[in-house]
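Have a look below at one chain only, the form predicted on its own, in structure tokens format.
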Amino acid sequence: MANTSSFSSSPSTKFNFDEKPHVLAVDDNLIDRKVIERLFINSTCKVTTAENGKRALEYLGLADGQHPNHNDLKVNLIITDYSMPGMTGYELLKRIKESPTMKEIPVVVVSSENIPTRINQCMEGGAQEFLLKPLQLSDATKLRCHIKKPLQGGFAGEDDHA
């Protein structure tokens, strides 16, 4: 069956976004997502799922010609695969430390592929981690502590370096 919808959100959405940490997952492959999603919701946080780097700027209000209003998205973690067809998550990675209002937040590049140029490529451009797939329960535990807390129209998480 076919995914008519663009963005896709966790069944956790009732509850309060200022109570549960959001994660944006973006992958191509729907069972990278699907697994991101429920690593994620096992750990208690929302879990929004894009299928490629266009989709994810548009859902951040980043594509071309939108502007973003970060006061109404509130995105603690952006996890992204390294290869996506039209833009590579390094792309999207450059793109989101590009946006003076998404800037702050954390991004986890993935990869089935350990290549240790893309892997540096991604942490010089400002990942958080760069993580091999498959993904697992002890990924998603670690990757907790990068998940930034919003305040105030900022954000601050629990290790702030200037």
Second form
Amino acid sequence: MANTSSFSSSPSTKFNFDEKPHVLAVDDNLIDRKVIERLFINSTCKVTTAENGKRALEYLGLADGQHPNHNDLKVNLIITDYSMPGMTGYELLKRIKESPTMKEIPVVVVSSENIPTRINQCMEGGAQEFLLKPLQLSDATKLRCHIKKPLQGGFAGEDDHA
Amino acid sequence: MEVGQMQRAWVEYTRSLFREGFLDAQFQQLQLLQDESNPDFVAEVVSLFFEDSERLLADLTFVLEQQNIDFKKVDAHVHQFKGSSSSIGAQRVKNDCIAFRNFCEEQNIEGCLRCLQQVKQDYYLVKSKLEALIRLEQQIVAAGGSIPMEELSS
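The form predicted on its own done, now the form predicted in complex with its partner chain:
What follows is the whole complex; the chain from before opens it.
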């Protein structure tokens, strides 16, 4: 069901797939997707990008009509842009938080606009954090703190350097 | 030109771009993201920015040529353009987009058309500067040198 042209994943080279945190980045802007991808690859994470909320939900197995059977899908952090066509980052956040299987995944919302009501709305909706664009190297370090360690497999002593 | 000279030229040129407001600190962030494992990162992002921008400018021109201008569409395109120019550090273009959005909100056709001209002008300017910068970087690397990023923080 996954259409690989809708989202792209960075190749995991040296590390075992299970060791690297997996970030899902959702943004309709191509440049921003590229920058986020690089920000996180530099911080040694595997990154999957999606160009809108609908694709993100499909990837997570939460789209209408899908059965959430992605037991082996490990996503440790979701970063989503707020302003996207079709479904806003807030709406995506709500869908994720409503899902029994995915609600534990930390979600960070990013936006180019500093609007307090928007920020409050997202924080109340369960966002871990709300960051302003454009993202910088220092944001990647901050964001790594939010990455949830995978629950399956029991990775004792897993690398989590900042 | 030998490598040392090219590197000095690169430093001077980059500094001038910041000084003259073509580029802002966000561009430096992108440069910081480039390393030996991704030596073409900046060139790749810049190239994506060019493609994206040219598409957006074509779309904007089209929408603004219509009898009944769909300001929501104009705003959506300008919002995108503001986003990418901001992410790449193309300061003048970003600021032009901010002004552009204000005219969109007011549904001011004259203002929008003026902004379109301005943003096109500034885009093509920064495009030629970025192309020159990247060419210089490629020459330095081809000659066996490295890009002296650390010189910029002085």
